[in-house]
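Just one chain is shown here, as structure tokens, and it is the form predicted alone.
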Amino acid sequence: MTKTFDIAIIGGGVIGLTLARALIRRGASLALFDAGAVIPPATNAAAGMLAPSFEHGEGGGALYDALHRFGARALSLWPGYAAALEEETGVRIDYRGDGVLGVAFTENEAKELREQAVRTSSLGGDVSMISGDEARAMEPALSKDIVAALWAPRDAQVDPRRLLIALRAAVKKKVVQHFPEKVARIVVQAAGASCTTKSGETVAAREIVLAGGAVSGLASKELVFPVKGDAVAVEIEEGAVTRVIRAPGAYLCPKAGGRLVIGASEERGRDDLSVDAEAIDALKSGATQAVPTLGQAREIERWTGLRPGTPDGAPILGRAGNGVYLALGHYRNGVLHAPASAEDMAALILDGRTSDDLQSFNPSRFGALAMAEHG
């Protein structure tokens, strides 16, 4: 017999289940189909930057305003959101609200910050260019070779690891359908959808929402495509970097326990999970200049993960038509977004509400491409 559901998410990242929580919390009967055994989702590899600081993109135009005043809501609601999780959970998210620091070497680099900086006040950032020395007096570690550092103090990060268990320890409390494997078919009809497994199982839901990562197969690959990147963790000194540091070769993003998350090459179209050697001594080639006494780090761990990026550069959220509502695409976003995507996509699919963000990044502005792998 087939079990029928208000609504079925396809994707158990943190997109896919920050919704799901958002949902559930608001009465709907849900089937979440998480293939994280198979693919494992981008959350896996991601840092947790929350710095909509800088993520405005490149050459300007409304698209991008748009992307950062997402970014800015998003981050305006992570530490209630943080702090709403962890006491539902007990576990703890190591959210960490202590701004994040763009370095230059050169002054090529910090008329590039400066010029980012402006544009970030602009829209409304909470932004200002600082000198290298003030940067070392806020983070000693940093190399003597900084001339400026934008400094961006409402910016914040997260452990996404620690972000993932908590999501599914809070949808797996609720009354919710999991299904452990990847969707293999979608048929929508007038009256509602159906999903069916790999191993053959069937479901149906009023309404089905797709938020998968770069490849899962249910959405066209020019429309989200894998963006490879490698990442490296390695071992500090408790306090020894104790906020996010952008460097123009490499982040580096502290963690509780004495990890220092070093990140990440980006390379389009790939889709393999094999971990890049040269990527990865490129990254703590590029943290070393950022902090010289990481040369010494002992290295913990290595990975790569794939990002979901589209042919803008923006999430793609709203209805694709037919039941269907898309949630995708967020690249290296995704953690940043997750609050705000979940919160306007709820509003859509339970009241028909469209907010000023979601009529930026509908589907829609793709045409005939998005509609047409879901209607």
Ligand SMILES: Cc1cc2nc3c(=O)[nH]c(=O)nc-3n(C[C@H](O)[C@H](O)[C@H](O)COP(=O)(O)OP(=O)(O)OC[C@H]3O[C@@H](n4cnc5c(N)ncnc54)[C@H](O)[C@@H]3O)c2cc1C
The other form holds:
Amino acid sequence: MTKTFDIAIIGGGVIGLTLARALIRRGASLALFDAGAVIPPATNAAAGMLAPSFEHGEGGGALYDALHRFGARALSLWPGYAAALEEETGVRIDYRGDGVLGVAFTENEAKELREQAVRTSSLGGDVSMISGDEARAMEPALSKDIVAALWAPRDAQVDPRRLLIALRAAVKKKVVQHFPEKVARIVVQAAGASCTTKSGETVAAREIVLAGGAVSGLASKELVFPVKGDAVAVEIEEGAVTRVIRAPGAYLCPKAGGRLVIGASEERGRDDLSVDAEAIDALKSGATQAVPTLGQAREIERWTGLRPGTPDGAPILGRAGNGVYLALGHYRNGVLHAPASAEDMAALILDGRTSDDLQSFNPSRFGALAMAEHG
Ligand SMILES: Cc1cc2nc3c(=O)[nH]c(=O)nc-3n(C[C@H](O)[C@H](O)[C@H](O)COP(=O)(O)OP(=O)(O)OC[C@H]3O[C@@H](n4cnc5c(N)ncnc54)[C@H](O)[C@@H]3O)c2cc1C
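Please give the other form, namely the form predicted in complex with the ligand, since only the form predicted alone has been shown so far.
Below: every chain and molecule of the assembly, starting with the one above.
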């Protein structure tokens, strides 16, 4: 017999799980499908920067302003979100609201940072340019060759692996039926939709949310595609680097226990999970240019992940047809966006309410590619 739920979510990465948590807190009966054993979540590969001051797309324009505002709103939700999730689950997620430094070695790089500072300030962001000496006073391990830095005191970070553990625990605590399987097909019917797993189990729901990341097999590859990212972690003395540093060749994110995450390469369209040794060497060299003592650091782990990219670099959030919603394409910022994405999608699904942000990221901007694809 077909099981029936209010809502079925396909995808147990940060986007699917934050949405699941938001929906069950409002009493929805939920089925959650996740193929994590065969399609590793990008969330597990992320560095966990919550840094909208450095991210509002490459092209400028209204969509990118919206993207920046969405990121800034998500950032403001993070302290409360992290505290509530930790209290609910007892799992520490290592949220750190101690700012991000973007550093420059040349006058050209400093000029780019100044332009970034002007853009971010014009959108209401709290950023300032500081000298190389001021940056070194904050982070003594920084290279003496740094000439200037962009200081974003409100940007933050979290540990995405701990976040996944906490979100899984939060969702499991409430009554969510979990199907650890890949959904092979979604079928839209007159009164809702159904999805069928690879092994043939069918679940019916009033609404189905596709939050399957970069390679779900359920969205058009022109709409959502993988952008492969390699990263590496090295061991440092705890406190040797205290906050996120973004350098031209790599970013550095210090985590608990003396683990420093260095990221990340970007390669569009590749969906294999092999780690590229040359990319890792380049990241290590970029990190060592910023913090010379890292030249001696012992490598702990290297990995890769598939960011869900979209044609315009912005997420795809909203209704895509009868009974089907998309929560896809958070690209480089899914961890940052998650609390805002979940809040807006829950309000849309349960109350039919659309935020200004959701208007900007509506699937309809891609026309037939996104709409009613599952009909
Ligand atoms: C190297 C790297 C560094 C990054 N750093 C940052 C950062 O610092 N800050 C930031 O905000 N973001 C960062 N990101 C981006 C971030 O990881 C993603 O935007 C985010 O994780 C996307 O979340 P998601 O839930 O949409 O997808 P995922 O985390 O990929 O989760 C999708 C889930 O859906 C499941 N699934 C897929 N298809 C199906 C199916 N057909 N049936 C059932 N289940 C299915 C998968 O198994 C998976 O578990 C980084 C990404 C990478 C790769």
